[in-house]
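A single chain, nothing else alongside it, follows as C-alpha cells in the form predicted alone.
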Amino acid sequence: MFFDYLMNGLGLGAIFAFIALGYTMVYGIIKLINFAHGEFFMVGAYVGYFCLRDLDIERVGLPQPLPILLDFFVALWAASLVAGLLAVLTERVAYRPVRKAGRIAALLTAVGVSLLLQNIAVQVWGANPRSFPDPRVFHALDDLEGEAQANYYADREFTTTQGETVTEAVLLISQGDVLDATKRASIEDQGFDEVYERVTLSPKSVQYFVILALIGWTPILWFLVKRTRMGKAMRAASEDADAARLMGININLVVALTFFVGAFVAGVGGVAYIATYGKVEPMLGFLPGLKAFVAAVIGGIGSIPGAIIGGLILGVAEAIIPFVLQEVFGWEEAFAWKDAIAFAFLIVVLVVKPTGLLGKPMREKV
C-alpha cells in the first residue's frame, strides 16, 4: 500500500511540477505571480478532452495500440499549443499594459484574468463536469465472429427536450452475446456497420506516463534555458531587464515566449490530469493551480529545478502524510484534510527556509 501511495504522490507531483514550471518561469522574468496560469492548464485540459472525444484518430488503420497512442499524442500537442497561444494573448492584452504599473496592479490583473477565464469556460462549455473519454478500439461488424469478447458500442445522435443535439454511446453487443445472423441484422437495421470497445486505462499506467513525461521534459527545458540564444536572453532579462534591453534584447518577445513555454508545459499537465482523475470542469485549474504555486514556492520560485523538485515533494507529501496519519496514528479523516496538509506544509517550509529549497536571497541596492 505504501508503494501505491508513493506512486500516486509522484504522479500527482509530476502534474504539480508541470504547472509550477509556468509560475516559476514567468516570475523569474517579470516577477509576476500569474494566478491565471491554472486556467491555462484548465483550457489545455478541455482541448485535450475534445480531441480525445471527437477526432476519432483511433480509426486510423494501424496495429493496436498505435491508434490510441497517436490519439493521445495529438491531444497533448493540441492542448499544449492552445494553452500556449492563450497565454501569449493574455500577456499581450492584459499583462503588458500594466507591467510598469507596480506589482499590486499586475497581481490584481492576474486574479481578474483568472476569474474571467473561469466564467468564459462556464458560458462556453457549461458548469457540469465532463467524464474523461475512454480510448476506443474500432471493429468492423463483419470482422466479429462467434461469442463477443467485450462490450461493443456505437455512437448515436439524438435531440434533448431543450432542442440540443448530443451524442450518446449505445451498447449494441454485451460480452458473451453470440453474433448470429439475427443479431447482425438487428445491428445493421439500426444503421451501424462498425462498433467499438472501450479501453480503460489503469491508474498506474497514467502515473508512469506522467512521470516519464516530466523526465523527458526536464532536459528539454534545461537545454532551452541554458544552451539556446533565446534561453540566454531569458536569463539576461531575469538578471536585469533594462540592461538586457540596452544590449538589444527584445524584452517583449522574451516575455511572450516565456508565457508560451510555461503554458505549453501546463497543457501537457492538463491532459495528464483528466486522464488521471477522470473529469474536466471550468474550476479544474483553481486548486491544482494554487497547489502548483505552493510547489513553486517550496522549490524556490524562479528556479526551474526547484519547481520540479517542489512539485514532486508536494505531491508525495499530499499522498504519504495522510496515509501515515491514518495507518500509523489512526486518524480516519486524514485524507479529507489533504488540501490543508499541503498548505500547512508550505507554511513549515517558509518558516524554516523562506527562499524555498533552491531559491537564493535577492539583494537590492538602496
Second form
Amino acid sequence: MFFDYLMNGLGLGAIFAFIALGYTMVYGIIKLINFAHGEFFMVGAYVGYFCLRDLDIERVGLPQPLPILLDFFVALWAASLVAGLLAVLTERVAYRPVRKAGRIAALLTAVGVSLLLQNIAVQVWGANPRSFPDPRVFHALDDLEGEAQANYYADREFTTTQGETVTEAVLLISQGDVLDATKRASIEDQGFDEVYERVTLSPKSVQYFVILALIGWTPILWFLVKRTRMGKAMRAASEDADAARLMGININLVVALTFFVGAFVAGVGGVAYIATYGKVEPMLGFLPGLKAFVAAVIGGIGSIPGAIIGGLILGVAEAIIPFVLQEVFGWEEAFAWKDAIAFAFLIVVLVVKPTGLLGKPMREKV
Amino acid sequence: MLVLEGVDVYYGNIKALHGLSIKVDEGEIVTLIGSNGAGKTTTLRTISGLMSPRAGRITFQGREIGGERAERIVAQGIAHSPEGRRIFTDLTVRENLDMGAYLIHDKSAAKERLERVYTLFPRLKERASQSGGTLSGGEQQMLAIGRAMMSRPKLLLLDEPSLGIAPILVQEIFREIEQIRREDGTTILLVEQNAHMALKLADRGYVIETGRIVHEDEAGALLDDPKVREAYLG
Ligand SMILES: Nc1ncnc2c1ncn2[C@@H]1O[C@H](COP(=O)(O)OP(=O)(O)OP(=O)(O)O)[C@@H](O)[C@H]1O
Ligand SMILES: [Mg+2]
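With the form predicted alone done, generate the form predicted together with the partner chain in the same format.
Time for the whole complex; same chain goes first.
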C-alpha cells in the first residue's frame, strides 16, 4: 500500500521533474520565469496524442509488443521535437525583443504567451477534453478463430447531423464470443476485414516508464551540460552573459538551444502525463506547469539536479503526505487537499531554505 | 592597428565618452590611465563590442568594427580581459580556458594555446580542475588574462589587472604581460589606475578625464610630466 503510493509519487514526481528542467534551465540563463513553459508541455502532449491516435504505427509487422513500443517512441520524439521548436519560436518572436526591457516586462510577456497558446489550442483543438488513445493491436479477421480473447473493435466513419465526419469505434466481437461463420460473415458484410483490440496501459506501467525515462535522461542531460562545448557555453552564459560574449559565444544561439532542450524534455513529461490521466485538453499545462515551477524552486531554481530532485520530492510529498494524514491521522479528506499540500510544502521549504535545496545564494550582478 | 576617431558613447542619455580618439600600433603596449569614472572601462567595452558608439569610427587592421557584435569582434583577434576579472566561477579553471578557445575549432591548435597559457601561468595548470570561484584574487586575474590569451589575440585589452591584488602578485602579472608582448607578439591596450606601474611597462600612454583624452605622450614623458605626476602618481 505504502509502496504503491510511493511509486505513484515517484511517477508523478518524474513528470514534474521533466517539466521543471525547462523552468530551471531557462531561468538559469536569462533569469526569466517562463510562464508559457506549461503550454509547451501541453502542445507536446497534443502532438503525442495525435501521433498515437492517427499514425497507425501499431500496424508495423513486428512481433508484439514492439509495434506498441515503437508507437510510443515516435509519439515521444514528435511531442518533444514540436515542443522544442515551439519554444525556440516563442523565444525568438516574443522573448528576445523584450530581453533588455527588464524582468517585469519579460514576465508579463511570458504570461501573455501562455494565455495566447492556451487560446490557440482551444481554437484549433477545441476546449473539450479528448480521451487518451489506447494503443491497438490489429488482427486480420481471417487470423481469428474460436472464442474471442478480448473485445475487438473497428473504426467506422459517419456523418453527424451537423455535417461533421466523425470516426467512431464499434465493438464487433465481445470477449468470450465464439467467432462462427455467421458472425464472420456479418462483420465482413459491414466492410471490415480487420479488427483491433485495445491495450489499456496500467498506471503502473506508465509510472515505471516515466521513472525509467528520467533515469535515462539524467546522464544525457548531465553529459550535455557538463561535457559538450555548447553545455559549457550555456553554463558560462548563465553566469555572466557579457563575459561569455567576449569568448565569442553567441548568446542568442545558446538561449535558443536552452529553450529547445528544456521544452524537449517537457514533451516526454507531456506524453507521460496524458497517459497517466487519460485525457488531453488545452488547460492541461496549467497545474502541472505551476507545480513543476514549485518543484524547480524547491530544488533551487537554476540548478538542473535541483529540478530533478525537487520534482521527485514534490511528487512523493503530494502522494505520501495525504496518505499519512488519512491513514495515520484519520483525516478523510486529505486527498482532496493534495494541491494545497503541495504549495504548503513549498512555503515550508522556502522558509527553511530560501534558495531551495541546491540553489546558490543570490549573487547581485555588478 | 587599432584606431578610435571621435567616438561618442552613451549610457542611456548620459554621455560617457566625448569624441574619444586613440590609436594603438602593432606590437605596442599602450596604457590608458585616469581616475574613477573617467571612462576607461567604457572605452574597452566599446572596442570589444559590448557597447556601441553613437558617433565616430573604430577601425581594427583597417576594417571598421564600431558597433559590431562582441562575438564577431573576438573572432577578428581582439580579446578583452574585463574589469573585475569576470571569470566563470562555476566552471573549472580548465573549462574557463576552454571557453577562451571557444572559437578555435581545431583541437590541436586549442591544445597548443592551452600549453602556452600554462607556461605563462603555471599556477593555472596546478589548479586546472578546481572551480574558478575557489581561486584567490590574483589567480583569478591570471585566469582572466590566460582565458583571453586562449583565442590567440592580435590585440589584448586589459582592464585593471592590478585591481585588488597583493603587490607581489601584481609584479608577477605585469611581468607576464611584458612576456606576452615579447614572446607572443601580442599588442596590448592596458587600462590602469596604478598609473606608475602602467607607465613603466607601456611604450605610450593616454590620460583620460571625464570621457576625454587630455594628454598623450611617450610613457616616459608622462611619468616625468609634473601635471600627470600630481594627478595620478601621488
Ligand atoms: N552601467 C552604467 N550605467 C550608467 N552609467 C555608467 C554605467 N557604467 C559606467 N557609467 C558611467 O560612465 C562613466 C565612465 O565609467 P567607466 O566605468 O568607464 O569608468 P572607469 O574609468 O573605468 O572607472 P574606474 O576606474 O572606477 O573603473 C562614469 O561616469 C560612470 O558613472
Ligand atoms: Mg573601470
